[in-house]
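A single chain, nothing else alongside it, follows as structure tokens in the form predicted on its own.
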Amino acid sequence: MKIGFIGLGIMGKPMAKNLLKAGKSLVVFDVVGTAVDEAAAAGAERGASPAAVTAASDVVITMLPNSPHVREVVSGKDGIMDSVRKGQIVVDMSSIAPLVSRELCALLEGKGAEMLDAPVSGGQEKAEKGTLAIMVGGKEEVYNKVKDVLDLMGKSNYVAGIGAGQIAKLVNQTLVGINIAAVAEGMSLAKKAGVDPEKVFNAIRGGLAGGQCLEDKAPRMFEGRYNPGFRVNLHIKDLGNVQETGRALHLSMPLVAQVMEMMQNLAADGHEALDHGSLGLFYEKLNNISLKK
């Protein structure tokens, strides 16, 4: 099996290096030549487009920045509507809007090709461990065609039908921004109140509050470490697409507007590259305190 992998960013460039590092045989387009480079120097073929690395493949990985650029790589020019072919299987990777994914679907299936929404979610760190949680929505024949190559990457899990690993995402990335929120304003609770924040979080760590995001994120803000696992820019992106969602559901969401503000105050402080454990210094801002240990 030959898979074509379009987009070599932050979290796509580990990814295909972990299905090179297993043996597989990758051909791969970017529209960063350097980062085609670095694929091509583990054992990666290049692709000139979309559509070149489509005609090569039998199954084609896209894992991009957001919707429009799925839709582009999918229908623009050049793009994988140009060469895909019946039979051939597309899994989008990228954290895009459901409806999105339900569209390029129907276009996909009719050229006689199938596709699958399969969302991540760990961060770069995790994609360069290949323990990524993979949310899959499609046809779960499909999915189980597919499921080894997956795996590769990490996790895989099936929800339903297309569409539904996006919502999955957006349910995560929903959950994740909401407890980061938390984590720092609980720690904003400790330090205003003149008690070791760390000391605080040992204490609670192994009672209900303990967790992912308070195991990863609390000590970051303790020694004002926010290099990107996951970029505030990309979690404001990700919460758009839950807002786009809940309107077309009208679905009240207040608790992620709230955030959405707290990330664009910190975009707009020029904190936008940093990782979204960085609420903490939207805190720190706003109560004028240092949660540094």
The other form holds:
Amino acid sequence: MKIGFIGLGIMGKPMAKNLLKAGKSLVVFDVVGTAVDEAAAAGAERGASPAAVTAASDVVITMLPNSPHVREVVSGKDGIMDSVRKGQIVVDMSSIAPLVSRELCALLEGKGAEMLDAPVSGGQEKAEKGTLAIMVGGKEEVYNKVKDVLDLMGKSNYVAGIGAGQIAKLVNQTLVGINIAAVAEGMSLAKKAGVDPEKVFNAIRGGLAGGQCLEDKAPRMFEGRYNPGFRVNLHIKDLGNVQETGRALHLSMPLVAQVMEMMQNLAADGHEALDHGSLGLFYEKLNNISLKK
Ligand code: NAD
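Show the form predicted together with nicotinamide-adenine-dinucleotide (NAD), please, the one above being the form predicted on its own.
Zooming out: every chain and molecule, the one shown earlier first.
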């Protein structure tokens, strides 16, 4: 089975490399030539455009920034739609708006092709290790045809019909954003009360408040270590998709609105490329404190 891979950025590059390492034959495309050069050096074939990649492969994977990029690659000039064949499977692993996944799926199905949405959680480190959490939407029988390929990049879980993988990802980003803000707010309380936040962290991490957000983000706040990780601007993009989806459903999400404002404030301060754990910086500014040791 030949795999097309479009989008070789922070995530796509290591994901493509894991497929190559597993012995898969790959044809790749990115608008950034150096990204293609690196994949070619690792053994991939170069494709001249999304249409060329699609013509040369059985399954096409996309890993792009957001909805407009995926729409462009699927239905723009020299896009996937120009050469997609009946029965071919397109797997979009980018984090985009679920409504756009459904729209593009309908287009592809119009040509007899199939589409899955399969966004990921785990970041660059898990992309490199091949241990991403992969949330899949689409037809289950289509998922079963590509499950083995997806599981070379992490652990896939089937959720429901098209767009459901993106909904799972939006739930993930909702929980993560609110949790990090909660960590920063709680640690600010400790600091302002004159109790060492790190001692509080050690006292509570084994209890109900314990978890991956606390484990990863509290030490970052104590060290002022905000190299990404997962960038603030990507989280703003994801919360935008959460809010757009929530608005369409008339769903009230007050906590997401608050966290979005905090992240926009970080971006306004020039921190959009920092890890989202930098919500610690927002609370430091708000309360005129330092969470650093
Ligand atoms: P990135 O910006 O590093 O990579 C995106 C790649 O797509 C770039 O190489 C870019 O040149 C390419 N691209 C953009 N438009 C294109 C087009 N029209 N044709 C071909 N290539 C094009 O982003 P990333 O960090 O790899 O993230 C990709 C997706 O994964 C995003 O939706 C992101 O939200 C999601 N994600 C990222 C992380 C993370 O930690 N970085 C974690 C989980 C999920």
